[in-house]
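Only one chain is included here, represented as structure tokens and corresponding to the form predicted alone.
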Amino acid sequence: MSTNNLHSSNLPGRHRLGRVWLVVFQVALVVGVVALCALLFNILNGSFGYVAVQDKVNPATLAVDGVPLEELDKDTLIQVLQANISAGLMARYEFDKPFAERDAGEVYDLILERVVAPEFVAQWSLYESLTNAGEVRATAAQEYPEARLEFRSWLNWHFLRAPQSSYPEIAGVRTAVLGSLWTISIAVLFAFPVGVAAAVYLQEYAPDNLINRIIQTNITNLAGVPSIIYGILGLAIFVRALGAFTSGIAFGVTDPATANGRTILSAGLTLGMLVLPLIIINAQEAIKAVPSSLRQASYGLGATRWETVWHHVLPNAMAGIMTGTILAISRAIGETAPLIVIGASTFIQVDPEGPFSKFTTLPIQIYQWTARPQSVFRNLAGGASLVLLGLLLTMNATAIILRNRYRRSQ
């Protein structure tokens, strides 16, 4: 029997096998979409909904000369705060951050936290609020007659601009967002140039010998090392061995009595080490994809190897390099384990002011809130998750726009 006849006789079976695999691929796609929708629904379900709020002190009673609390100037707000809290607590706030350096919004938040002291006595999920609104209102009126019922979005302007607080009613993610931006920026500034330079050397300059093959193998293996191992490495190198530099003591910008290496700089360099193998591998693949004929043409015109790499190889590989950097940022921004090992604070109310400051990040903030026994903190975690997703999408979109613009300019 000829080969053509053999293939023709088996054609129905091959078509059936193709249809089976098509169904498998479609099922895999549906499972992925359903899982993503379930994740988003779970986050959104806890980020919005009715809440029953009861104030310890009515804000209207804190008005001064008929001016509502929210319209008072900074000095008057400080006087209101001082008249309603203890001298010891006032001194602690002054020690944490002098009132001269606080704006009116920060003082107003302190009054809300310590004087007005709103409390969520009950909360309902978004699904319950939309499908059983009448029952929710009746339950709130019967069980919490002194509370006011309001539909709350946990993701709002106050949530974005307010610092961390032990009171969920006024807690926010400003400090965590700033910490995440600082650490990711330092990680990218460290890992991107080092990773691209290493990829250029390994792909364009390094000879094919035993040492370089071992280095290449180790880089590939490092991409799969658990992130907590990088945390231990960062603790040993950046926090302890180089603590004088990462704490700022060597530059005279921090007090040696209170400074240590558990700073934003240590965290950013640790995350940079974490994503460095990913950037190297992706940059190598992008450089490898540049046609050899482009290099030969450059050499034929008398260009040196460095001129060929700088003017022809790197510009054509930059789109792929940027793609690898986007993937690296996506991994780094969600990491928690290495930062906990480094010494990130789980509760901090002071914004980071530089690379030598204490810090926390959004993933750590989310973890800390989900570990709290009060159910209302899980609503905060849902709002913070949306902020983290938004921050990730914004950074990735910015990188993609830069990549596409760079590609069009070539």
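What you see is a predicted model; the values in this text were computed from it and never measured. Positions refer to the first chain, counted from 1. Just so we're on the same page, rigid core means the largest C-alpha set that superposes within 1.5 Å between forms. What changes on going to the form predicted in complex with its partner chain:
Picking from V196, V177, T246, A52, the hinge for the rigid motion between these two forms turns out to be A52. Note on conformational change between these two forms: two rigid parts, with the smaller rotated by 19° relative to the larger (from C-alpha fits).
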Second form
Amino acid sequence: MSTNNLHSSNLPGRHRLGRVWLVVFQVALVVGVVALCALLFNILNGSFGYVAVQDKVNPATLAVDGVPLEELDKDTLIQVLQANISAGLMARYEFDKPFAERDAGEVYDLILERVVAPEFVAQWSLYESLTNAGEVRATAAQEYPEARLEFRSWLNWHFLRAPQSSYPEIAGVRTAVLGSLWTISIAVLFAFPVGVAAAVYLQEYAPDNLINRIIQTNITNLAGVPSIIYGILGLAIFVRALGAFTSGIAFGVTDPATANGRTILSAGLTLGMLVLPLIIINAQEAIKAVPSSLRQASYGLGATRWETVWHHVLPNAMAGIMTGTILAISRAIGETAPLIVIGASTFIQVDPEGPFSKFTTLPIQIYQWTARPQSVFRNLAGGASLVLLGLLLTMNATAIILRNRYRRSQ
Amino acid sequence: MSDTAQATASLNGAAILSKDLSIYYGDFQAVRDVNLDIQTNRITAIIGPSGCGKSTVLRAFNRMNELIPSVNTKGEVLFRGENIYAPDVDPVEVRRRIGMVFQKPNPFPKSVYENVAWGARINGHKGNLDELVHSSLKAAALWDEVKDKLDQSGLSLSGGQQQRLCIARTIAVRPDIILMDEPCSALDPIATLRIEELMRDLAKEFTIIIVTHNMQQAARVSDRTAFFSLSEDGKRAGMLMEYGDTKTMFTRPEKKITEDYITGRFG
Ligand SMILES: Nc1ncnc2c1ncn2[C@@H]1O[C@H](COP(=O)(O)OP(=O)(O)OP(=O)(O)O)[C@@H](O)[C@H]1O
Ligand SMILES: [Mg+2]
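Given the form predicted alone above, produce the structure of the same protein in the form predicted in complex with its partner chain.
To see the whole picture, the full complex is given below, headed by that same chain.
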């Protein structure tokens, strides 16, 4: 090829530079993937593995007339239970829910929980359990001769359904999951309409003047404020100043388990404040992306501003607004610090009943379990982390499906 | 057109009359002292070099400029003898009476039917919507092509069909005047010819003002032509240079600058 002396076309050098950058990009990708794998490994490592379980009473000894425990009928099961626990405890169970209303399975569960009372005496990580099963078995046999070795998934049906408990054997995440769902729902119910309305105002109505520019800058900056600050804000406003409302006293409803404004409502509103700037900014971007030719077409037909916004701008921005909201919710569902500040309960066993109940949430539950000295709670935390991730994925998937359906119907 | 409109129109012969119309973008004067009378049921072409303010003037005729925050309009635009910039005039009403078709076809991302029906519906149309959609699409010479796909998206049509859909949508709200800003510039010659034929038909019922860069189009389609150009004092403000019958303009223009532009020696 002919060359002229105007260009010092160092083509091989330029290609080399390109290859160097390509390698940089690939390395960056690998780092990201490794970090992700490490995260997954860490969670899975704690969520599955061998446990040594030791029963207080061997279930075989509870057989009646040679019929094993699990095949007994309800009445016999009640007798077994009665024979093994105190009369006071028996009366409490009767009070909680009369035995006449319980089925055989429930009574059997009570016997397992109270009489057989299996205890986790040792547990191993997934990695150990898979790579070193022989040694695990040997150790277990040597150190806990009376225990049996089970491969356990810490994430299981019981774990999802059972309330919080200080016994790791029967503890579950039900209270925390319900608490998370409640707070997130309230946060979204509050922040979505307010955020979208604010975004519509800023994008479609607000004149470009100093005040509006200051407001805009503030919203942008608020999105970056650390969440603990929102916690302090929530504590001051929702828990303290508006305590009469957030505890339900002002409405004449007081939850028996209420705690002076440290309720689901306060938590939901605090999370709502936290995600509000995110929702506003994302909704603004989505509204900006609606082509101005659409607005012109609408105005050109004699539509008012409101008609233009309602019939054209919002429907066309909705997919983007929803995406932004999903991102915001994903952030909120994992928030721990602000909820601790406004006073999430550290230990509650009763399901939240409404916005005025005390609450705990999944990330708080995880945090508490990891902070416990007994190593078995770390496995519970691993299981709860899986639940949290699952919850997040489900919500995202639902939102994406909703969004795609919306797009198609457009 | 209503009887009163007919009466007013025949009284002064002008559908739109601008008096000393000047338009500013911030401090920049884009259009200076335009005095123009647009005649009823005629097609008026606005021609002129790029940047001379044709679109700006056109948008001033239905107050679309107000959607641009920095715009400032001085002077008067009389529509049926009434200044549309008077304080008590609602721009929404002005835009229903004076519709607009844009350079790039911009149907709504809705069904063909909804595209036509929407404007009429929000404006409180009382008659039968199906009939209105039918007659508007027929008037826009589009009915035969879309009668089987009324519930398909307006965006699924070809460019030329989309532009005719936009015209149908504009007709459906029964304006008196239709403003068209380079309506054919995104279309191929055949689609362009169809729109031109359509305009001739529509002129029986509507007053049409069309901005175009295409001299042949202006000559073919319009009754009157307004030639705009930039002022020669260095301020680059758009001014009305010559205005008259299209035939006269294209055969015996009064001004040298008009002749230069029309014959392509300028621009
Ligand atoms: N939104 C705007 N903000 C600021 N200045 C503008 C705006 N729109 C147009 N102008 C300016 O006003 C002048 C006239 O513009 P206009 O669009 O009316 O010209 P035009 O004759 O339609 O040109 P073209 O033939 O290229 O479409 C130009 O100098 C342009 O830069
Ligand atoms: Mg233009």
